[in-house]
Amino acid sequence: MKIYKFGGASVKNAERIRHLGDIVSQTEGPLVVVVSAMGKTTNNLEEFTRMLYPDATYEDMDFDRLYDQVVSTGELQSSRIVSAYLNHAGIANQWMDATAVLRTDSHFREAQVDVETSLRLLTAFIQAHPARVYVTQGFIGGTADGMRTTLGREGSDYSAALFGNMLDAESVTLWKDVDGVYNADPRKVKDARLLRRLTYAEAEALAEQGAQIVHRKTFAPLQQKRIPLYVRPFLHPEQEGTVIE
């Protein structure tokens, strides 16, 4: 089993979704495709939620609950579109609702995942719906009473790592709009160097210094089971990118 995570830029329009399909079609063996909301959808949904609840404070639990119900629709929508396109392109797949298999507490906007329960739910779903390719969502989960939750901003990388951990994946690949992980921001540092290999400790240190290529929570679930993490360029899938192991 491999895990592929595609961010918002990778599913922002029809051309990008077709390219995603090309990458998936060239991958052998079982695969879980984790997608973010399309483009800037999450930002737009956040703004819409603020309009509904203009006086909310960060400590307002009613707002946080509403936020998760509204903002989570971005991932659900994009994953439905990706799944439908893959089927149209002849890549049979099973759509999977992450809110039904990633069980969390009710700490809205920063939900904590119950891995043991999630593993049981995920295993049952896969056994009931056998497929080579599964399409699901990053960033979101669900409570026992059916409320949708989010795992914190930019949490789709973390979702991919959780799926990798629970499925004992061969690898997890984050498809990004960059060539890989650099030792500095190449947009700001002329001589920034692409790093082909990193240890998890080195990657965590870069994240703590402000590097935003990989979400900081991503590393622990993979390091626990020694699963390699690849950061590869979405537009140039022939390139190796960076491996963290």
Ligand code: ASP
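What we label the rigid core is the largest C-alpha set whose atoms superpose within 1.5 Å from one form to the other. Worth saying up front: this structure is predicted, and the values here are computed from it rather than measured. Positions refer to the first chain, counted from 1. Compared with the form predicted together with the ligand:
- When the rigid core is held fixed, the Cα atom of Ala201 travels less than 2 angstroms between the two forms.
- Taking 2 Å as the criterion, Asp191 counts as shifted between the two forms: its C-alpha moves by at least this amount when the rigid core is aligned.
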Second form
Amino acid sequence: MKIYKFGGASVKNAERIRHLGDIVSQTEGPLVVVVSAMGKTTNNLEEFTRMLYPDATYEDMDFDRLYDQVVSTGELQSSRIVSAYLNHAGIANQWMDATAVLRTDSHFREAQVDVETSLRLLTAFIQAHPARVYVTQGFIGGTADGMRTTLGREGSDYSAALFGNMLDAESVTLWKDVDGVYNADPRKVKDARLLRRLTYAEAEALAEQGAQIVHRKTFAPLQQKRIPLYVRPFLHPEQEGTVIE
Ligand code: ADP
Ligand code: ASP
Ligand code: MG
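Having seen the form predicted alone, could you now give me the structure of the form predicted together with the ligand?
Next comes the full complex, and the chain you just saw is listed first.
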């Protein structure tokens, strides 16, 4: 089993979703495709929620609960579109609702995942719906009483790592709009250098220092099972990118 995660930039329009289909069709064996919301959808939904609730203060639990119900629709929508497109393109797949298999507590907007329960739910879903390719959402989960939750902004890298951990994946690949992990943000630093190989600890240190390329919670679930993490260029799938292991 491999895990492929496609971020917002990789599903932002029809052309990119077709390109995602090309990458998936060139991959053999079982695969879980984890997608983010299209483009800047999450920002827009966040703004929309604030307009619904203009008086919300920080730590307002009603606001946080509403936020998760609204903002999670971004990933639900993009994953439905990707799944439908792949089926249309001849890549049979099973859509999977992460809010039903990734069990969290009800700390809305920063929910904590219960890995043991999630593993049970995920295994049962896969047994009931056998498929080579599953399409699911990053960033979102659900509580025992059926409320949708989110795992913190940019959390879909972390979701991909959790799926990798629970499924004992052979690898997790984050398809991004850069050639891999650099020693500094290549959009801001002209002579930033591409790093071909990093240890989990080195990558985690970069993330903790603020490198906004891989969510900081991504590394622990992979390191625990010694699963390599690839960060690869979505637009140049022939390139190797960076491996973190
Ligand atoms: P995703 O589409 O998977 O959510 P992100 O937008 O979160 O991807 O991350 C990719 C962006 O991270 C790049 O566009 C790049 O500008 C930025 N970035 C910040 N620091 C780095 C770094 N050290 N190496 C590569 N990219 C970086
Ligand atoms: N869509 C969510 C966000 O923009 C999660 C993610 O893309 O990682 O924060
Ligand atoms: Mg991101």
